[in-house]
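As a starting point, one isolated chain is supplied in structure tokens, in the form predicted alone.
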Amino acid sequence: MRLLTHNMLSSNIKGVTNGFPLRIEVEKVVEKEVDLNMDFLRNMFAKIEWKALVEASRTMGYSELPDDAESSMLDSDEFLRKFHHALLELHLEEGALVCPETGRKFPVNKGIPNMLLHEDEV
């Protein structure tokens, strides 16, 4: 699982009113080469919840996303490699979400997470 779809993904547990973002608990991070595409990510950047792309790719073990970002660093071929490869390039292969406020834990399996509620969740 990317982080970009980590970032798009939330909590729907009846009653949870705090479902994002889902924590993130690793067992397995694989790398995945993406060839660079500048465009896609100026556009994506208006779209991603900054701080829990860094959040998630520091639990992932990739530390060179800053704390803050605004477009300006969008003219930057560095920053947008470093966004590049922790957006597209990390992939949690074996985990798990873990809802914030409910601490439910959503398995990832093969890159896949399974976000399947149970009955008494719906």
The other form holds:
Amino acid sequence: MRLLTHNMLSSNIKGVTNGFPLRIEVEKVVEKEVDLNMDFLRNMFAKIEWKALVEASRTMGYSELPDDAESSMLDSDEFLRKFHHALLELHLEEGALVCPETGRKFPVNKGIPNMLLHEDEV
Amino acid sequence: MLLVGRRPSFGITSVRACSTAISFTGCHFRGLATMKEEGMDNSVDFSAISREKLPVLPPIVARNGQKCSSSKVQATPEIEKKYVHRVYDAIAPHFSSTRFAKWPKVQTFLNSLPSGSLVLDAGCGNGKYLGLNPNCYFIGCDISAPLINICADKGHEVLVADAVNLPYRSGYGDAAISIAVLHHLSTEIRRKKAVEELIRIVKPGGLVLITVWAREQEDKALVNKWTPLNQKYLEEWIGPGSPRVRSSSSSFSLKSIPETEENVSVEQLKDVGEESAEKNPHEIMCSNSNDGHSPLDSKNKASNLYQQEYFVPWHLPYHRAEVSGASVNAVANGLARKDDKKGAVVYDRYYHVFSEGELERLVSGVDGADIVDRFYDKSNWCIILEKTSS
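If the structure you just shared is the form predicted alone, then what does the corresponding form predicted in complex with the partner chain look like?
Whole complex next, starting from this chain.
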């Protein structure tokens, strides 16, 4: 699971008012290189919840992102590379995503989150 | 930290199994297991449905058009558990091996998206369309973990999730696709909820492409190999949400489908095993000719004109079934049957095929999106929506 995905996942358990962001429990992180796509990074920057990305990347062991960011920073190659790296190149291979309100854990195995709810959570 | 290695193209880490269009010459093969007289699995344990603690549809559903609350909409009905989820889980590798031809209409849609778009594929199956436009980024989800594992093995970004209750924040995607998914949802309420979810997860101005199997099939012969689901079955398993429950004649009963093509070769079975999503059997006419004169015949024929609930068989060749292991249990539980003549385990998949105009009506009942295109292609009804507001 990439942090791009994490940034858009929310706990949809019945009764939860704000299920975002999910807390990350790390067991195994893997880095996989991916080509940088400027269009995509610009597009995603507008959508990303920055604070959640920063916190998630730090949980994954990457501390290079600034606490705050604005779109003008995309002109900087260095910033772009860091944003790209955090967004697309860090993978949670094993661990869990935790609902911020209920504490319910959604397992992540082989990089795949399982977000299916149990019958009583629907 | 393990460095796995450089990926050649943006977002796409896999070699696609086959990117050229392969003609499905064999795909018209329909394994013709003998249809049961009753047409359905009578060993269903309805008490499983009536457990009070489960927020599922009531056991024998009220006939008064009782409305389901939204939480019950998201609970998976038994018919989908048995005849969609478990089947795809059991057949996943074989199914995936037959899903490689890219549907041009979907390809066109994806290639029309701006560079850098985030595309969400809800019900992505074996991930056939993930990464199809190398300038876009795809996230796929499916309710079948085995299928998602196949996607992940190809390097796609995927998760296990339910299309009726997507775990995505609202307004994030630039586009969403739902290719041959909604026809596996057994009530109109659930199908509508799935459409609402697709619209919810894209940004204002975002596009949604939905395709579903049509009742009106190009290849009429194929429908003869499906099992129509009968009235009793519909009422007990699907509930008042099904519009066709009311229109079917109460005396309509499932006729056993006459066996044809008894000499289907096992080789065909191994090669294909199933028609592609793009080619679907035509709606069945119970009588073999259109000249039925008796009142019963014409009543049955009239009922069949409205028939939209079907079991569509999937033939899993024995040599494939061994790998899964799930098939042994499936046969023991009555979920599947063995066909020694064809050397395959036969699973039934539940389908609600859409009638002309039905998809349009369904999406029209959902707020927040306009229809920008609608078409019929390769026996599928298709629609493109544009989200108008958050």
